[in-house]
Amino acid sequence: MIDTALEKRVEEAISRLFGRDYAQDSFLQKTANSRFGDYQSNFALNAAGRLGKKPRDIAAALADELKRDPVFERIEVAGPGFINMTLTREFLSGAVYQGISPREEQPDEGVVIIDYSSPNIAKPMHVGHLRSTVIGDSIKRIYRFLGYKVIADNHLGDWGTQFGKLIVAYRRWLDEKEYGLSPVDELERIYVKFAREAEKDPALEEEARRELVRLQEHDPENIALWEEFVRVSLQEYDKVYQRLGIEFDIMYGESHYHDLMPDIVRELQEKEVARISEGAVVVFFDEKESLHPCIIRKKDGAFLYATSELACIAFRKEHYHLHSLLYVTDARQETHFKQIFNIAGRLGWNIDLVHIPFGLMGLKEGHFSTRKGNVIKLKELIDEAVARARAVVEEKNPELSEEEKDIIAEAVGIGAVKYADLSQNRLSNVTFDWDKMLSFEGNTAPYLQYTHARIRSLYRKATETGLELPPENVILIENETERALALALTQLPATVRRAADSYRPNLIADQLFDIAQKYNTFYNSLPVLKEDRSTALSRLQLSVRTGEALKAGLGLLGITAVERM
């Protein structure tokens, strides 16, 4: 990885003239103007107060320091003391043929959880789950990319009053023959029923509190409802989940670890942890930790979701070695986990929790609602997305197969609808837009997938003309075009470390554009199969290593490289 290598040459400098102990300050980041060669360290700036020196002075002496080494084209110190470093074609050509690196070995140090998608049975899934079920793919991808023993775990929401009220709705008003077509949807329309119908007639809300009371005391007749609920709702999720390549490790529902609640309740009281206040066990929490207090028990003796949540966190330490457990969840969790966490941490549970929260996706007029029934269904959205796509690859590739028409629309569809998300900043709130979400054009999956397919025909096309790739390296980087779609494929590496670190699939998103932009600018402006032989293969190369980033960038993300479009 050419950042890597990079800051361990600046690092070595750095501790063989000022000591070992200035060399963490060796931060190197990539110019923004290639006028100023390719990266650039403000070391000097950063250390000049602990060494007592001029930050020129420092900088000149660790440029002539680096002139030394061989990586090295040009060094040079510019402004209050940055130093300018300009990489020799050779070392970027290695690079370059080097690629992405491969997946690393990581110390064993357990593994890594990630809790994601999470929906509530007897809703088919909408827009609203799209962010967490994305968001959470790809950073499972990464890390497992990275070397990291993952676990993907859905968290399903398979317990709680919901199912009382559902119960009811489901005796008094399914259609039997709609619940046939389509279970999901009938349970969901009865529900949606069951709120306007409370509203007339407030018995229903204590009817469907019997209800449930009677599903919690394992009553045979609620527990065979609520089991057939799970049942067509999980095969449901499994065809929307197949559709977007989504697989899960593990999926375990809140009634999964029901029977854990009390233990969990007893040692949070025998640890002074929680206390009873008016009849219910509370968690209080410091004033300055600015967190109101969390009911970990009713009155009435009814657990609540952060019963569940810290049952389920003693449930993974019991059955896993961890290295971390990560929930991606919107924003408007961050309280709830900032509880649970605290909470974990007086217990003395030494876990590595991590909250990795997103914006909402909403419409102009709000939020989706079940109640409301301005849902829209990802199904849905993926049909149209499909649909979309096979109209645009109907118009380019008519000559293609209906087969292969229909597998590259439904990759270029979802790649679409996955892309929309993941490009963007995860704290940002979305607000949905059909348009935009299908776009084809400027920053979006297909035109990324478009790139890779140019390549992948650009090589079919070389190798029916006999041209074919040597086994060793054979890139020349021989104009600034050539350099400057180098020096962006090995920034992928370090991105994708980037986006690891910070749970952000868009730095990835970025860099695959920038790619594909300095991609398409070397293409259209520098010929390749009609070259000289030296040159035409050096750039044959160049657009194979690009499109191999492009399609191992883009799998990180979850969507699919298409070898035709």
Contents of the next structure:
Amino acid sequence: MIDTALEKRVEEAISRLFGRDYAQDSFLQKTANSRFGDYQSNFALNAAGRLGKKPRDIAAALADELKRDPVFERIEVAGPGFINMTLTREFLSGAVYQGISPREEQPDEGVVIIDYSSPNIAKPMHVGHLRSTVIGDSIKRIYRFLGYKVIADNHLGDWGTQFGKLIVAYRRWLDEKEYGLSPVDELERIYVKFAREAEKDPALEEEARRELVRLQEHDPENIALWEEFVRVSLQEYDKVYQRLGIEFDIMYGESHYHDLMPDIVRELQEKEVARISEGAVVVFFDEKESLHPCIIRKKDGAFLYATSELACIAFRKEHYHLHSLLYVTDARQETHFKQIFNIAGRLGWNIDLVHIPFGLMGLKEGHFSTRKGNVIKLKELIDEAVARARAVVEEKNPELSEEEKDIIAEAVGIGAVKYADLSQNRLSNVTFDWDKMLSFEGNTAPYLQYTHARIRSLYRKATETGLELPPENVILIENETERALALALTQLPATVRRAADSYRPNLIADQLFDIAQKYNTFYNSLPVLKEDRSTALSRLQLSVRTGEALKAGLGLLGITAVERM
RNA sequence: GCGUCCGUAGCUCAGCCGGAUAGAGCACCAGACUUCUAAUCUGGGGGUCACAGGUUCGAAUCCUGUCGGACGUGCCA
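Output the form predicted in complex with the RNA next; the form predicted alone has already been displayed.
Then the entire complex follows, led off by the chain already shown.
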């Protein structure tokens, strides 16, 4: 990793001059402008106070030390004490040649478990599920890439009060024919009907409660129904996941932890973390936490989301050697997780727990709501995206086979949808907009895929004309255009690391876009195959490495790179 | 009331572990396809980084307050 390697060099220089205490503070960063070189260190400015010296003097000393390192073409002190570093072309060339590859497994680091997607059984997946699914999947890929052992867990909402209602609704209003055609849609319909009917007839609620109790007592008929709801829902979800290229390692729904919950409640009470209040079992928090009380068990004896979450943590703690637990959910659940994490800590569970929140998706007109009927189903979105992509392929590349057009349309349409989400800062709320989400121009997945396809095409053409790439490094960086591209490429590995550390796939999206832009500038201004042999080989290898980087980076976002489009 | 997040170009958003003239896409204007895929590229206009203080050599970035928006807030998940 170039940033890391570079950082190490700067840190060592600092350590030699000013002692080990300062070694971690290289303040290395990309320069905002290429006239300040490739990287800058602001160490001198930041350490001036602690060292009791003038920033310029510190900078000068460090610059002299760095000048002895042959990877730098130029070291300059500028302004109040910036140290600007320019790498040699040879170093950049070597770094580009080396490329980016996944790291071997890190032994004994423990397993990272990621909770994401988590749809509620008996409801169709809609665009609201997209963010958790796509962001979680990307984080999974990023951590795997970095060598972590990762378990992707789809924490299904397969247990809870909705099933009592559903059972009542099923027996009263199910349309067999519709259910046969599209079971989950029909389940949703009768569920909504239940809500409406129950407003008029409160006795229905009572009936639903009774059915729920029977379900929880493992009444065979109700259990069979519940299992059916889960089964038909999963069948439906699987279709969506398969198209999206999303795979889970485990799908333990909340029901999986149901039997563990009484023990959790007991442990909470024994350790005096929770106590009885108004008939319920409740955890209270220190005033300085500003957290409201968390109910663990209702006064009627039923457990809640918080209980199940704690049981889940306990289960994982027991069954896995854990590195960390990551939860990808919308930002509304932030306080909930703060409560849970706080409680886990007080129980003495020493686990690295991380909530990865993201902003809500809505419409210009307001929220999605089943009652208003403005919910956009995930399947509709995917179909529309793929259809639009298909139309564009048809227009641009009519000579491709139908089969290939289909494959490209699928990759491009789904890529566009995923990228629209992943290229944005997680925390921003997003307004759903068909045209934005399905745009194929500018900063989009199709732009990156197109760049990759161009490179592959160029490579094929090179092979046809007998230009063969040798195994060794033949990249010569001969101008600013190539240099800018090379520099952007070498920054990718460190970007992946940063994306992992901060759980922000959008950093990778940004870097890929930067690479692709620089490549397209290169492509449009510098011919490859028409040059003399050494230049042609150099540019071809630079191109191929760019293609590999784009493919790998897109892979981390869960987006497929295509050979042509 | 309390708590969390957000407020950056006409629109959609990056940048937020402080760093040099605040970036991109879309839209708009002007150009580039007999040349390796024009889903591309080149150039242009466009900004009180919500507002006011503070910390600092330096603030879109950190702190405090105000305004605006979203969300959460004792028995849903």
